Each structure stands twice: as structure tokens, then as C-alpha cells.
Amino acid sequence: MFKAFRLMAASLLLVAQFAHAQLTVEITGAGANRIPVAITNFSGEGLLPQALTGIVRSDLERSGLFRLVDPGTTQVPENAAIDLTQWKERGTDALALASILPAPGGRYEVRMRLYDIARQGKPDGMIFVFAPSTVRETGHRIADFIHEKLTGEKGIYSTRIAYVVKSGSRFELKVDDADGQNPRTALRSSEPIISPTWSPDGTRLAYVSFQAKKPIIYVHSLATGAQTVVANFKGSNSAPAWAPDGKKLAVVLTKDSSSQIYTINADGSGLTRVAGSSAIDTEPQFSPDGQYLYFTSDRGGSPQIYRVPAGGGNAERVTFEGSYNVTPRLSPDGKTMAYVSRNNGRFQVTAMDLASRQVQILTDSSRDESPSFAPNGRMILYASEIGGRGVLSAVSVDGRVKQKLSGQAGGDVREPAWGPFNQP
């Protein structure tokens, strides 16, 4: 495996096979304490296109936090009399009410009330007026909106995740809901792609292409499609990661020498080098505060984790474990990272108290790669192989809720990227 990192090291991964499909969520575990919550059938929903409600539920069941509750088949309009005590005696916590209405322009508006019946408090109420064509986005809205009030954190599921796809000869960058279930191409070619990032603000996507028979980094425009070259100096150009302000990327090049860090303006424009060394220094990462990089190197003559100030000095070693430590990733919050490990021969996500220093394996696989933090630092989604195939899986930070997400047709995914939350 030391090999495949220095190739990784050099853009030269090789794509596994991939097949061309959405992407289904198997809930493989759950978290302890599930809160009981009873989303009733929205009153008017057969107005709309596709039913809100079910949307609703998927996402807080897959969440592996709630416990969805029989509410029956009636629909239940938001400004329903309610005798919460009937459904406190049924184990319910929360319960959930909305209405559909008809709104000016061909748009629709729902109403939604949510009872805490546990705390016994005030509904809390909400209205979204939306497009037919937007219900997927709505419901995943309401979802966040009952998360939120609940957990006292900010749900994800309107978020995106971003990963590659390989069919024959094609190759293919998709962007899709966070539930796997609306993929848009954001880019086909003949060549691979990989290292796919997430600008902070979610309107780009930065990669590295092959598209020119070597490889190059691009940024990426959701909107237009547009791609900017940001680098393609002599040698390889790989590994690009966002700093939080969006302005730069820290990049990884070999126009000198072997593979080194820089950081770069998203235009292309600002070459530095950040730390420089006789080893491979690759994957770098951002901390939240924008203060330091993470990176693997094997400086020390395995592959670790080490960390140096983004404008350069003295890089200091972080992962002492083990003899092979990948693919740093730190939470939203810098409190916790992630990153492959090597146990036992096998390949798996670990997670890194950075004020304690302790370590938990995360995963229960054996060849994972590519961890990619939520941006409510909750879940991590990861890369993994499982019967010989390609597919994405996802972990709690306390390893309790797993999911694994994998295509229909039976393919390969790989090279996840999860979003950051939509921009207000």
C-alpha cells in the first residue's frame, strides 16, 4: 500500500469501474438513544408532483437519530386540534403536522407545526412557499428545519455530496442530494477525474482532470460549467483543498522535485510553497481557522500525518500510532480528525480527538480511502470496497450510525466529497 500512496501521491490513481446509477442508502446501524417522532400524512399533498412526506421520513429515518412513529394514514392539516397526550402514551416525542396549499404563480406553500411533546413546550412553526419542481429540495428543507429544533443542530439534509463515476470509457463528476437520490453531471470525459473539493461557499467544485493527457487542476463552476485551470505546471498537479475564505487552494506539484505543497490563488495566479522536504508531501488540508495545513507525508519513513503553518515553517508530526496514516480531514469545527489507517492489513477510517489525542476506528471494512466530513462535523463519508465493488458508506464520528450508499446497476463509486450547507 506504501506504493499506492506514492502513486496517489503523483495523480496517478487508477479509477475503479463504475456504473452509471443513483445511488440507494442501506442503514446498517443507528445511534443509541433514537428520539420517537410521528410525521403525519401532509394534508393537500396530493396537489403536488411527488409526495413531500415520504421524503421527510427517509431522510430522518436514514439519519439513524429518530425513530419514526405509526401516525396512521389520515391526513392531518398543521392547524389541527391535537391531544398530545394521546400521543405521548404512544412513545411519540415530536410530532410533525403540515398542510399544502395552492400559492400565487403555480407555486405551492406548506405549513408545518412541530409539537416537542417531551419538553412540552410551544409548536414551532414554518412556512415554505416552492416550485413544483423543487419538492425534493423542500422536503429535504423541512427535514432540516425538524432536525434543527430537536437536536439543537443543523441538519444536512439539503446538503450535496459530489463523487465520480466511471461507465466503459466515460468518466463522469456527479453532484447529488446528500440521500442519493437526484445525480446531475457535472462533468463527462474520456479521462479520469479525481479529488474532487467543495468550494466553501458550494457554488464550485475543484478536481484534478486528465482531460489534456496529464494531470491538471481545474476549477469548476456549478452554475455555468465553466472550467478555470488554476494549475498545470511540468509534472504532475494533484490533491487541491480549499481554504475556508475560498480565495486560494493548497495544491500539491512536482515542477521542482517530488510531490510538494503550495498554495495557490483560485485563479491561478500566486505560487507558494508552503513546506518543502526530500519526502512525498501530499493530501493537504485546510484546519477551520485557516491557520495550518494538515498533510500525509512519509517523511519519516512511513506514511503519517503531519501538520505546518499555511504560510510556511516548521511541520510538526501529529499521527504516532501505527505505521500508515492517510488522507487527513478535519471537522468543521477542528476539534476532530479524520483519516485512514492501517490495522491488522486492513484499510480504515479513524477519527482523532486533536485536543486528547485519542483514536477510534470507525469502520468495520478493509479497504477504505477518501473521508469527507459533513458540515455539521456528525457524519463522515468515505470511499470503500465491498465484494470486489466500489461503493460510498458513511459513519458517525462515535461509529455508532453506519449507511452504505451504492448504485443500482451494480457499479463502482468512488472520490467523495460532501458539501458544505446551502448558502442562506
The other form holds:
Amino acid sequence: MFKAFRLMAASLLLVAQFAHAQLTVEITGAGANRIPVAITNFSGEGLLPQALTGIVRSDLERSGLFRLVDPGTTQVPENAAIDLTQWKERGTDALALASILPAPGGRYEVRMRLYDIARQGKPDGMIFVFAPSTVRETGHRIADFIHEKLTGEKGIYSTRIAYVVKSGSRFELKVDDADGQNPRTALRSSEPIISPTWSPDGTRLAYVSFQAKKPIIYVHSLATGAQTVVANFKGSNSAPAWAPDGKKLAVVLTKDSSSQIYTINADGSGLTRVAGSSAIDTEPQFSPDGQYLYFTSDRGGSPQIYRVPAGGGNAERVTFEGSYNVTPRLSPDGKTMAYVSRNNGRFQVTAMDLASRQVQILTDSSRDESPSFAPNGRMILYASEIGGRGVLSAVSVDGRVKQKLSGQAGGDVREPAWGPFNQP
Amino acid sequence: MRNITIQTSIAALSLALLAGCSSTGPEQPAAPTEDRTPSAPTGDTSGSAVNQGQVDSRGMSAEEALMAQLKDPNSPLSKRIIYFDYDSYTIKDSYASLISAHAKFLAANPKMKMLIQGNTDERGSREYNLALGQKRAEAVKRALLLLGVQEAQVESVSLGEEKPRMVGSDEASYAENRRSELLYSGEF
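Complement to the form predicted on its own: the form predicted together with the partner chain:
So here's everything in the complex, that chain up top.
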């Protein structure tokens, strides 16, 4: 097992497969300075219906930020006496130990200690009580805890993603864990579903469905499955984007002529036009502070990215290089814009530092679409194509870490959207 | 695997270039401008209305006669697809007579409604393609309105890249998918 881990770390390739897996995650590139971390087998893990240690390890490995150090096969309780010098000699900067204990009501308690050997401080500790049905969630929470303590940024292992799977002529909107191992179907349709996007509180998805033979924008409650129409005007209704307050959406309507950008309340009231020209204006996206709407327009003769004050005003061009720059997506800190650029006929995920306007092409494939930032801003999830089939991939914002999430079942996987930290 | 994808896309790109060259005939439009309208259709736009309520010699109702006219393979009205160049929403001059025939029919039969569905090939952003498909539908709608069709008779919508006529990542498929389709009442 651990021999295998070392092997995979050496080749920078990890395929995490589980019995009920829908998507496998393959790391095809990793950060230059990964933090070495040892996670010993959790003591008492045999009590659980599903192994917990493996979930934590593969979460951290998949991030490309950590390198797993062989901890041996012994289960070490979290309160065991530890010789840190010995662990340091094994090449690890951090050590996690945990115990699983029975808790009242058929539940379990996990107690964990995390030693940051490099910093030699007191260990950090955490205790979770959890139901046996939530082993996966608990693993993700432990990984989030370790990630945050060792890097200072929040982990995204507990967050969810949404995407669309096309199988034959069937379309399914899926909600999944960030590791692609827990897919649930939110909506089935015989017509296309595109542009799913999470409400800031994580309770709803807005998307465009063609179920009524034309594009109409809906908001879908994940708790109840209730689907409500947000915009069904004459012509096409598309490209929903939530305002940071979760009350309004920016949408694209063609009711008055070509595609123009409006804002509308999530209940379909309060329609206000923001930007319009006789050219195409589409793919609006709010800046995280809500001040600007970034969007794609061909008003200058080719599709380029512009921004306009969210309340309306003069549009300002943002991209200048190349003849096709579309799908602006702002990082959570508002400093970076991810988008898709066409370069010699290849469509690639690209990042622009908005302060310096410096541009970096992040992907080396040719059919990349729909970039979506992780809520901590480190990774960008996007749709790609391998062998004529849609797959999801992710790349770190610095371009160093690359992952593929490949569907095992047949079907095109597309239109990914990474959910917020907020979990209902 | 990735190399294969790249090779395929290079092959597709070469095909696209070849196709681009081969179509540099009289049909080739000038630089795309959204305000371009078909130049040919002028003259008689009164059309051949089928009188409502009448039953013709073959015993068809007026409505059936209308539908038969629309489906008659010898009638220009049976031609319902207008193809576009890559990234363009300019209607080529060669479609002038087709559009004129439909305009006459709609003007003569004001109760008839038309849905124009704009479509694109699969390359690029889905949402941008939805907007591009809308432009392709709008271009046809505007041409019809200029020829006397009432605005209330025509709705233009886009299906973007979501409803290809031909599935495939080659220029032949792409060309088949860059289109506006005309649907009449009862067909949508």
C-alpha cells in the first residue's frame, strides 16, 4: 500500500479509485514545494463501515500541495507519546495521529492531533462526533483542518461541485463532492442543461434548461428539488450569475434585440438593464465585491472581455491580446481573472493578474471551457475533452498542479461549477 | 492521448482552412456586419395566400393546404436551413430567394407563426455560442421583417451548440451545424 503511495508520488500520478466511484482523480502535475506530511493509520478505524484514513490521505495528495510520507502500518492513538526527532528523520514536516472511539447514539468520535514538526509548537487538536453514514464528510473535514493548519488557507475538500453529464440524449445535472466520489442527480432532462452556478449560500443552483424547447433560466433548490423560473422572456434567456448578496442575478436576455445584460431578483422580479449594444454581450460575472460586471462582447469586432459598473455605466475593455477571449471568472479575492482564450485554434484556460494585466495560459489541451474557481482561489475547475469525450480537469492558478477527473461510466462530463464554502 | 487530440484538432484546423479557401466564391460575404441584409429580394411580396376557410379541389382544409405547401419539395418553402460561416452571423446572398419566399408566405398568411432557431458549431464557449446562435436567428428575423413580415409572427431563439445536426469534430460537421432553422406553427 505505502510502497504504492511512494511510487505514485514519484511519478506524480495518483489514481484514486473507490468501489462506487463516478469520477477518478488523476494528478498529472504537482507543486514544486510540496509539504511532506505523515498520516498514521487511525487507531480504532476498524469500527467504521468505511476507512477514514484513506479519504484524508487522498484528499491531501490530490491537492498537489502535500507529499505523503510513509507512516508505517501501525495504528497510533492520537495521545501516544511521539518522538518528533525520529519523524523528522523520516523526512516529514507534519504528523497527524487520530483515534476513533464509540460515542453515544451509535455515533463515533474522532480525536486528532497534528504536529507541525517544522514549527515545533504544541500540536493542534480537533474532535468530531459523527454518524457512521458521514465517514466521507468527516474525512474531508479532517483534511480541511490539516490543510488550513499547514498552509494558512482554507481547504476545499468539504465543498461540492456541480456539473452536467450527457449520456446519449439524456442530460443530468449532478451535485458531487469536490473529489468526484459522491455524485447525486439534481435534475434529469431529455433537453440540454447548461451554465449551472451556485448561489453564494450553497443552497440553490441557477442554470439554463432547454426543456421548454428554448433557453430559460431556472433556480433550483437543492433541499426540496423545487424548480422556479427566473427569466422566461421572448427570445433566449441565459448566462445566469449570482450577485455576491445572493438576492439578484445577472442574466442575458434577447427580448429587445441581441444578447444584452440585465439584473433580476432571484424570484424573477425587478428586471433592470445593465449593458447593451447592438453587438453580442454575454457571460456576465460579478466581481466578488459586487462593484463590477465582467462580460464577453464582440462590440469591438471580436469576442473580448469587458467590465462595466454593476449599476450601469461605461464599459471598459479588459482583454487585448488575441481574437477570442471569453468566459470571465473572477477569483474569490478579486485579483485574478480566469477566462478562455483561443490560441492557434486551441481553446485554453488563461489567467490574468488584474493589477498588472499579466497573462498566463494555464492549460495545454485544446478544447477547454467553463473555468470555475475553487472557493479558496487555488484551483480552477474546467471542462476539457479527451478522445472526443467531455471530462473535467482542474489546474492551479499558478499552472503547476494539474488534475483530471475522468468519468468511469459512459457520457460527456461538462459545465462544471465549484460551490462555495458555505454548506447548508 | 493528448497528442492524438492535438493531432485531430490540427487536422480539423487544416480542413477548416481548406474549406475556407474553397468557399471563396461569389457567395463569400464581406467582413461580417450584423446590419447586413440580403440584397436580392425586391419586387412582388404579395405572395400566394391560401384563402382561409376555403377547401381546395383535393378536399384539404385551408390549414392542411398551407402545411402541404410548406412541405412540397418543389417549393422553396420546404427549404428551412440557412448556413453560416465560422464566427459569422451574416446571411449569404445565395439565401435571398429562400428568405424572400418565406417572407411572402408569412406576409400573405398573417396567422402563421415562425420560430427561428439559431445554431453554432461546437467550438468555443457554450454561452458565447448561444449568443452567436441568437445573432444568426436575429439576422434571419430582421431580413423577414424588412420584407413585410409582422414582428408578432416571428420569434428568434438560440440553441447555441446544443443541438447539432451532425455529431463530429470535423469541418463537415461544423459547417452543417452553423445554421438557422425555420419552423412554422405546428412544427415547434
